[in-house]
Each structure stands twice: as structure tokens, then as C-alpha cells.
Amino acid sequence: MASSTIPPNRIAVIGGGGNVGAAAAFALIAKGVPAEVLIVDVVDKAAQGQALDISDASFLEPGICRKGSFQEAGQSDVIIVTAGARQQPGEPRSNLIERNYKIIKSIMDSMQPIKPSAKILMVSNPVDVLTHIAQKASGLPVSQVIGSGTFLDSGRLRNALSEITGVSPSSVHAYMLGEHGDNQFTGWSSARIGGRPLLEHPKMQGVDLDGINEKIMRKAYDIIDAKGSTYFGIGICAATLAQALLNNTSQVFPVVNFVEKYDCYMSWPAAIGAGGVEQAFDVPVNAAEAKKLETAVTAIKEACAKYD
């Protein structure tokens, strides 16, 4: 059941008000992650109506959860962002860049000073440069700013190969690569399962992989043709990154983070823990992937330099 002491840890939300945010606070609570969630929002009413409510989740689990400051958020341990504009349906990413970008820069305005040891979770689209961004305006170093990238849409793709394998989610190593955006690509070369190449396995001979990596990216868009947007999945997806973090667990998450091989924030798997990144990884990629990794990096890149 809910302490009645504050727990030592604090996770701040930020947009908490809104459908997102407010996913990864309830998501935070339900796993029984063992921290104070506050609730942050410029409309602060929405903040104050979503905690009340997830609060009332909280009585089973030993996390809490109440509305909280800007200040107090600058404070915490772990920062999630979800705050920013919403994507229309059929609207590329990219497209949100310039308006998120006064939004995230006033956040991390307001928060400040932050603590020095907070690590920073972003979720907002397009993430990869909106990281690049909010580590810019936060003067923490590059190791402890990192966006959820291509974590739900791996999640997806190992949905997806679950289905046809007759395997596990959980035991299928496969992960969307490059930018969380219409430039990701499937990592068919590096895909794994039980130890040997995904595609070795009899039951994907002769399906359409291509196929399998349109659906994926496309799953998103038919989330918010068909319900204005997408939440339940990445709520999770930032509560478990939120757990790694504070918990020191070193799994390996495709997550956007710097990677120094290609100088640039990008959706690459990396070992997370109490001090953000806590090893790279450089996954092997064949000659067509290489092809799809160098138009990501590219774009990527090219959106970051405006903000530099």
C-alpha cells in the first residue's frame, strides 16, 4: 500500500496535464516504481485534475503522486518531458520542430537551476532533435539528456515478428533504427533470436520484410487518424526508461542519445542506468541499413544545425 512518507526519489512530468504525460505518470504508478511523481503543466488545472485522479491509483503501489512546479521539477531525479504540440493526423514529425522548439527552450528555462545528477527523458516528436535541444538549454552533459527514439516502435516491430515466430516480444532482439521519424529503418542484419540471425528462422522465409517495416511506421499514423493521439505505448515505454534510470538496471534500450561515431543525437541502442548513458553500443549494420543510417543521420543533422 501507499507510504505515508514521501518516497526518497522524484520523477517530474512535465505536460502531465495532457494525455501523454499523464500515461507515463499512471504507467509510473502501476508498475510500483517507488518514487514521488509530480504532475507539471502550464495549464494548471489539467495538472492538478490528473494527479488527483492518478493519486487515487496510488493507494496499492508505494509510489505518489501530486501536481508540482516548474522549480520543483528542475529538482528531481528524472525529468520527463512530454509537453509540446500536438501532430495532426498525417502530419510528418518534422513538421513540429520550430513549434516545439520555443516550448522545450522555456522549460528548461524555467526549471532552472537544474540539479547537476537529473537526468532528462524526453518524449516530445521529433524527439531525436528536440534531445539535441533540451540538452542544449540545459547545460547537463550528453550523457544525461536522452529521448525515448525508437523504443515503442521497436516494441511494435517485436510485436510484430512475435506473431510470425511464434516467439516471445521479449525474445526477439530486433530494433527500428536511425530517427524516430519517417527515416527509422528495421535492423534486419543485427536482429536476433535465441542466439541466431532473425532471418534464419523457417517460419520468416519469404515474408515481405519491407512490408513489416512500412507497418511499423505507419502504425503511429493510423493511431491518430483514428483517435487524435497515441499514449498507452509510449507511457510505458518512458515509465520503464523512468525505472531504468532511477533502479541503475544497465538494460539496453534503443533510446536517442549521443553517439559519438556519428556526432549526433539518434535513436541507437544504449546501456541506461543511475548515470543516464552508460554504454554505447555499435550495432552492425549491412550495406542497404548503412545506406538508411547515413539519410537519417543526415536529416537529423541538418534540423539540429538550425538550433545550434
Ligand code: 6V0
Given for the second form:
Amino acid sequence: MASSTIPPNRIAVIGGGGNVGAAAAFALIAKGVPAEVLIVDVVDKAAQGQALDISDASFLEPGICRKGSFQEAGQSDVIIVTAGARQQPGEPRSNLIERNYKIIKSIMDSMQPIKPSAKILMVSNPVDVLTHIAQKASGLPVSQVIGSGTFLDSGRLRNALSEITGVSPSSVHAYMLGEHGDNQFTGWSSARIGGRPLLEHPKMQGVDLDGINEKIMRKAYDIIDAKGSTYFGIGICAATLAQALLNNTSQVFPVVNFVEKYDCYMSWPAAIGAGGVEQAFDVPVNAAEAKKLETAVTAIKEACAKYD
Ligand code: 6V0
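Next block: the form predicted together with this ligand, after the form predicted alone:
Following is the full complex, with the preceding chain placed first.
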């Protein structure tokens, strides 16, 4: 490609030789994000193969895709990290911490010096804890290191609520909160449709709320049971977040961000833009949700403390 046609922004996908990274890179190209997408992986052949395959998808779009190095990743505008072990059937995400802690530390070291304005988007699990670890190891400000959090879970929730209410998922304002893991919970009391509390919607009367919550929580396990891993949904989520960071959209997403009120990284709504986290929100919770929130925060803090 002629150098004049190289897009102005660079997005690195570390772990891009694997399923989630490749899905994120493909989603960036398919969404038409005008960026040079670098595929970086410890397995060189996997990075090369995915980059070649995804570059075939880029000829109609402004983005380009190629294999890259850890040093180039460190100089990128957005660094998406999908590297590491994934869940086996039935395995909780929290189990992955032992395996993925060292991988994330070594990736942050390999990228040094990291561009001071870079934004890191963590996707590897357990994503709440690994975002904390990545921020410490990268040396970047907390506002510039975020994680995909409960964005995907909240999308699953919005789809489920759309089926019940008949309203488009984009007009259902509801979040899965706390942790992208077994301690996540639905923010029923703050959920809204058309400016009204969701739970007042006529079609929500008599609905089994715990059943919906359980269905959302189980979905990743069901997909992993059936096909070994989940990647299309998270791929589009990662690409959407990278786009928000590059285009300074200030859209609100439930991402892993450092929440002052609870003094930890956790999955909670924040406005995302060029600086990373641009605005934080104090989402109201009722008494039952506050208990679940406390459980999630305690679990994340305990896991983080082990690796500080
Ligand atoms: P995968 O297909 O095994 O890919 C992982 C990739 O990471 C492989 O290509 C490895 O070679 C690579 N890798 C391992 N170590 C390193 C390293 N040190 N440097 C660079 N690359 C390395 O797994 P998959 O893509 O399915 O999952 C990746 C991660 O995403 C896992 O931790 C999953 O649990 C996590 N997911 C997170 C989701 C979320 O919502 N946050 C959703 C789905 C999966």
C-alpha cells in the first residue's frame, strides 16, 4: 500500500492470533474504522495467518491489517489485549488469573516504552482484575486503561429485554454491573425504557427477573459448551470501544474503569472518549443490588490484592 494511504490511527491487537483478537480485528475492518490494525501474538505464525486472512477483508474499507511487533504495539493509539488462556467448559473466569497474570505483565514489559497518550483496552479474563494489573504494569494513568467489562453481558441483557418488551435493544437502557464474572448482577432499579422505569413496562409484569439474570450469566458457558469459545460478540464490543476511544465519541458503556466511590477497577458505566474515561457515573442501586455490588467489589479487591 502506498504510504500516503496508510490510515492515520494505529490499533494493536495483542493476542490477535487467537479467536477473540481476530474477531476484534475483523470487526474493526468490517466497521470501516480508518486505522492500521496490527496483529501481535507470541505465536508468530498465528499472527501472520490472521493478519493475511483479515487483510483480505480490508480491500473495500479504509482500514488495513498486518502483523506487528510488541514495540509497535506500544506506540499504538489503542492497544487491545486479548492474549492469554480462555475458559474450559464449566470453568469460571476467575480461575484464569493464575495463568493470565504473568502473560499480561510480560506483555506490558515487552511494549515499553508505551506511548504516553495510548489507551489500553483489556479483554482477557478475568478482565476486571487484569485491567488493574495492566494499569500498574503499564504505568499509564488509570483513565487510559479500561476493560471490556460487562459491555457484552449488557448487550445480551438488552437483547433479552427487547424480546420481552418489543422495544429495540438500542432503546433499552439497562446494564449488567459489578464484575464480568459470576458476581455480575442486573441493575434492575436503574433500568429505563422511554424515560420510564423498565420494571413498570406492561410486558415486564410477572416476568421472572432472576431467570433473566441467570440466562445472561449462563450464556457464555452455553456457548463454550457448544463450540469451545465465544468470540463474535466480544469482537464487536472491543471494536466499538476502540472506535469510541479513537473518535472521541463520549458514549456511555459499562466498561471496567476505576470507580472512586468503591476504590477499585470494576464493571460500571463510564463515558469513553479520546482521553479514555471522560466521565464517571454514580449509578443508583437498591438494597438488594447494593449487597450484590458489595460481593462483586470484595471479590475483585481480594483478587487484586494477591497480585499487587
Ligand atoms: P485463544 O484463541 O486461545 O487466543 C489467545 C491468544 O493469546 C493465542 O493466539 C496465544 O498465542 C496468545 N498469547 C498467549 N500468550 C501471549 C503473550 N504473552 N503475548 C501475546 N500473545 C499471547 O483464546 P480466545 O481468543 O478465545 O480468548 C482470549 C481471552 O479473551 C481469554 O482470556 C478469554 O477468557 C477472554 N474473553 C473475554 C471476553 C470478555 O467479555 N471480556 C469474552 C470472551 C473471551
